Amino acid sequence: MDIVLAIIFGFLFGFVLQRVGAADPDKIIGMLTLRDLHLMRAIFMGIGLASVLLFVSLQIGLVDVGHVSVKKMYTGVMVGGLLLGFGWAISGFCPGTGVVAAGAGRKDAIAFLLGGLVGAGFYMCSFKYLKDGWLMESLFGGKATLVTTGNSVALLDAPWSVALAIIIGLVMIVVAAKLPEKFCD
């Protein structure tokens, strides 16, 4: 049943990405160059809404904290994030939107995905040489979050930190609502 739900949610997520224009490299590059903020609004709204719903659900016990998985933070994640950002800006795709665009028949997305697989293969083959180096040094104590979630390290370990996380989510929702469609031309 889990695989069926994953497929259903995957198709729904892909539909939403296609609908908001996230699978269109022109929309992505327009967002990154601040010419078309429609996609940025959608991203801010999604992150803000998900954050508010997550932290409220954790507080009222609707979601068990054991279901929240926080990945380890290390230097390589920062380097990889920069590489992903550059690749996103150059190609107009990130891994998720590349799959959606390839599913829609875009040949440039297929080339993007093949390049990503080559890069992942290169990383996998070189991992044994990288695993003991500076790229794998923990940052912020390893598993770090804004507030305490499970066995992660809270950057803000205070009674009011959950309220702050909810406020940050609400601010992102407000920013999404106030962003203009176009910033500059």
Contents of the next structure:
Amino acid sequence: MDIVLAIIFGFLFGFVLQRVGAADPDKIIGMLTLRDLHLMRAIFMGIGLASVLLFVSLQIGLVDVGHVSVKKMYTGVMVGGLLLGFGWAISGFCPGTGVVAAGAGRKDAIAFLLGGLVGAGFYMCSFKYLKDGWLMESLFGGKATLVTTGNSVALLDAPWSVALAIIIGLVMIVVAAKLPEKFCD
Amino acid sequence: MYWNWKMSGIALGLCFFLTVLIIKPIGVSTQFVIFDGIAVSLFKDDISYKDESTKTGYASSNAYLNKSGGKYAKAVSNPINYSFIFVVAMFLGGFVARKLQGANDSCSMVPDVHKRRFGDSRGMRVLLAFIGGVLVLWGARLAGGCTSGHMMSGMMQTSISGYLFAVAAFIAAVPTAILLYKK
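Alongside the form predicted on its own that was just displayed, please also present the structure of the form predicted together with its partner chain.
So here's everything in the complex, that chain up top.
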């Protein structure tokens, strides 16, 4: 059953990323050079909507709290984010969109995926030297969220904090609607 | 042509919500490690082996695959698992979406932004895409997630790691893109 779901959801996500324009380096680099904010608006809309739906569903018990899966916060998250940011801007791809672009027939995406396998390999080999170091030191109590989810360390741990999550989601949707499509062109 | 921002955002939002509703949040970058593990396991037997004493029943000679009770080692030995097949299916989704988009959309391997800056140089494009790939996956694994897992799934859950990852990624990406590609 899991495998059937993986095929359905993976296919859907890949299909959507392609039709959104996220697998197109011109669109990604257009966003990162602040000229073409189409993807920025789609991202804000997507996160905002998903967040509102998630927190409303958690409140009414539609989503199993066990499905909430928050990633740990440690120094390496930010150092890794910087590294990813450099590569993202240089190539115009991120891991998911690189896979989708290769599926869509882009040959440059194959070079990106090969580079990705090398980068992941570097990390696999270097992990034994990093695992007990400062990069891995937990921050904010590890699996931390801004609001109460039931399956994380909440910085604002109170019943009303869920309302804040929904407000943040709604603000993201408004930002998506207000941002101009073309900027600094 | 691509969907407009509203349609795009709603479709993305539903993908992220439906997956967390039915099974778990979307993530992609771990599967590059699993793919590497599977490739290495063709030559090296101890990259993933059964070990009754660990939490998952698998262990590895590689410290990264061995972490969290052999979680990744188990996936390497059993590639037909949700997360790996999800990423394989993403490839198919991209393929079909592109076919339905029609042939008049150009799909050159050299993006226009690259042409404007470096000319129609395919070698340079391959080199930049490859270097970018190394940095992106190295960074994503150090961070424990990528644009999907940290930025989208993370911020959806208001996770601190998601917010700080997104800030770091854009702090590096925006100036780099402007220096490299803006005239």
